[in-house]
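Next up: a single chain in structure tokens, the form predicted on its own.
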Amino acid sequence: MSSNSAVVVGGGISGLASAIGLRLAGWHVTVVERAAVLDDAGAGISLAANGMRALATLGVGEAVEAAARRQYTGGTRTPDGRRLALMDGAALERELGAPIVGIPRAALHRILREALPAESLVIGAEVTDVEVTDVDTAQPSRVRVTYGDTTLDADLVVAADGIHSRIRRRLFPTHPGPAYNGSTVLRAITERPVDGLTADFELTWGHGAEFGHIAFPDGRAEWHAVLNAPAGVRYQDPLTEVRRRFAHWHEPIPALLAATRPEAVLHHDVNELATPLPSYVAGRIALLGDAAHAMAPHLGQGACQALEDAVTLAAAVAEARSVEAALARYDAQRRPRSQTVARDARRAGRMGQQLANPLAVGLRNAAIRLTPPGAMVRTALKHADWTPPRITPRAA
């Protein structure tokens, strides 16, 4: 296609990806991202092989390589510290070709926005309407955008704008939206390097919650703690009772607490949306991440996914003849695989984190104990193999 425009709301890490990926197409780009400061809010993120794919697809791979700590080592372990599966991240790599990386993100956000020329980015805006393209029609106009005192026509509106997506409901006003899976989160990046935090990635299952962590570079990590609680629970003080319910807990647990000042700490409930769109596309309007298939974070594949939408989004645009044609393929391509780890995840939760039974969890870890290591590896790679396309515009 030819050169055109696209708006992009959303300053996340789907909306950056898919600008970034658009403008390789050849596209001008704008973003519009409400929040006016970027802290970049939500502590860590493991990147699987097919997030990195997409990172180099879209340039930026070296860099996250290079703010990141590959994950080699660790595994999955009991609140006593019996081991139920070793993690062997080498295999992985060796098999898929790209690593499984731990990143702060806050680095993967700067990286991505670094990417972008700083004209491109609008911090601080709020969208207030996006003037939506009737499907019916067979020559749509151009979508036209309002933040502010500003309207921008554009080719291409990209919906990133998260969970509770404004652009999802006004598209389908009849979809219940996100809803609230069962578990609420605690999670910080440590203050300083935590002495003797050997394993890249950890996860411990107990009954009905689970306490992870994500090495840093820098020898500091990030924890987070899943429990089994109902929506909207809040504590007075976090960090204390984060340690009263894993106090018993194997190291480094312990450990990884006692290096974390309480106001790090961030809390928020495990929201995804259950029940699917029809659709990632209308008009003129795509949606990306989790405004298109927020999922449980119980596979680690969410931004995974994202980055996957912003890659095939773009290359999509780039080879097709007309907006309809490529956002068709894009829809095509995503909503069906997106939709899949979105299920996987939820199952993955409900057998993993979220099982409380004592003899339903006895079973589980005897299971997971005597699958073999071949096995455990396929799983492994069930959704992380994943090619991404090239992004090669068109010749006008």
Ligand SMILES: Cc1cc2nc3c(=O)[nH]c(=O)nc-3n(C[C@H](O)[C@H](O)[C@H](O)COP(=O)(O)OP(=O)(O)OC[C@H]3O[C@@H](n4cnc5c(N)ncnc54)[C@H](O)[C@@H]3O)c2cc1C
Second form
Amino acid sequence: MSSNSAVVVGGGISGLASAIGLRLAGWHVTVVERAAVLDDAGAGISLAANGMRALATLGVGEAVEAAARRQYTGGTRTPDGRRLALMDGAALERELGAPIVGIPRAALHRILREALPAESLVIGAEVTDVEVTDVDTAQPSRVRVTYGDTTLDADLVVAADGIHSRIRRRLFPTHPGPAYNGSTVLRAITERPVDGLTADFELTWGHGAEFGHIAFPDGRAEWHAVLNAPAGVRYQDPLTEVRRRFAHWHEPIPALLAATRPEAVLHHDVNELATPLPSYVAGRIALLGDAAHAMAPHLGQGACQALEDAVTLAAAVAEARSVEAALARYDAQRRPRSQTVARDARRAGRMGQQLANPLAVGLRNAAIRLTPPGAMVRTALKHADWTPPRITPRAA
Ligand SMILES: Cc1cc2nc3c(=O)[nH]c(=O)nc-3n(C[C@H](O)[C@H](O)[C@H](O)COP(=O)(O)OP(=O)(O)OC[C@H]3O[C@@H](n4cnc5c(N)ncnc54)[C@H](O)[C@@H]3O)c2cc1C
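Can you switch from the form predicted on its own and show the form predicted together with this ligand instead?
Every component of the complex follows; first up is the chain already shown.
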């Protein structure tokens, strides 16, 4: 299929990536984003090999690698600094055929944005309605997207409107939607390079609490503190609260916190789609990224799965004879895999950061120490082994 048109609702990682993929498939694409500034600033992200291979398929792999830091060293520790699991990122890169990297979200977002022509982006426009038009069987049905006073007709709508997706609510009104998973996360990027930051990526598990960091090429880092907490908990001074809880943990945690400005700290509760959707497709609408499978962050796979979605959708529409056939293939290929990853991410949280009982924590740590070096990291990264499909437009 070529010379078709798509409207992508949402200009986050999922929406921009799917727009790039659909353009490679030969489609005309418009991305509609409600925010006035197209950005994803504020924190950092790890991209595992599957995410990096998807980005390479989209033609932005080299740019992302250049702006990112490879995660070769680090692993998991206890608050007193004792090693639980060691990371050998170089060996994993050889095995998986792509690196694991850490990158500021703003840099990833900019690279995706710059891979699209400015005229394909409509910003500051909130989509208020999506409806299937022309259900006359003699005509292929199209979809209509409304924002403000504008309507756009398209052959396909990609709902990349995030965890609180309006389009998902519209298509699946009885689905319960996102649920709080019991953890709240505070995170920030340091304002300056941090001395003594030797690990590229590290997680430290306490009792119902985790502190992690992702180092960037310029020596700054993103850190995140995850806590078991009631939904909606807020702190008057978030950085002081994080220092109170974590500044006595091993280095470089105190150094990371000392290099952070109070106003840089973001605080969000962790929500996920605990009830899997029955389909990622309805008519000519495809759900993608967090709109389809918002997952707990404990495996660092949410955006990687969104990037897989984007490439798989583009490859399907490029090859299939009809939009309907392409979407059926997209749903069949993406739903089982992404829902398995989401389930494993939830389990990883329960066995990792969320485990609070001292006896259970002790048993877990002893079990990890008995496993061969690197085995735990390999288990955490088992979903990173993914081969992207090619995006090859059919000859007209
Ligand atoms: C603490 C934390 C750490 C994480 N770490 C990692 C990690 O290390 N690695 C990883 O792979 N993943 C990670 N993730 C997951 C990852 O951040 C998400 O999966 C990813 O950002 C989802 O992108 P998205 O584009 O689907 O959604 P979003 O980023 O939410 O984008 C949705 C966009 O749609 C727009 N929008 C919404 N409604 C409308 C509308 N009606 N009209 C127009 N626009 C609309 C929004 O403004 C937004 O820009 C983490 C998540 C969390 C919470």
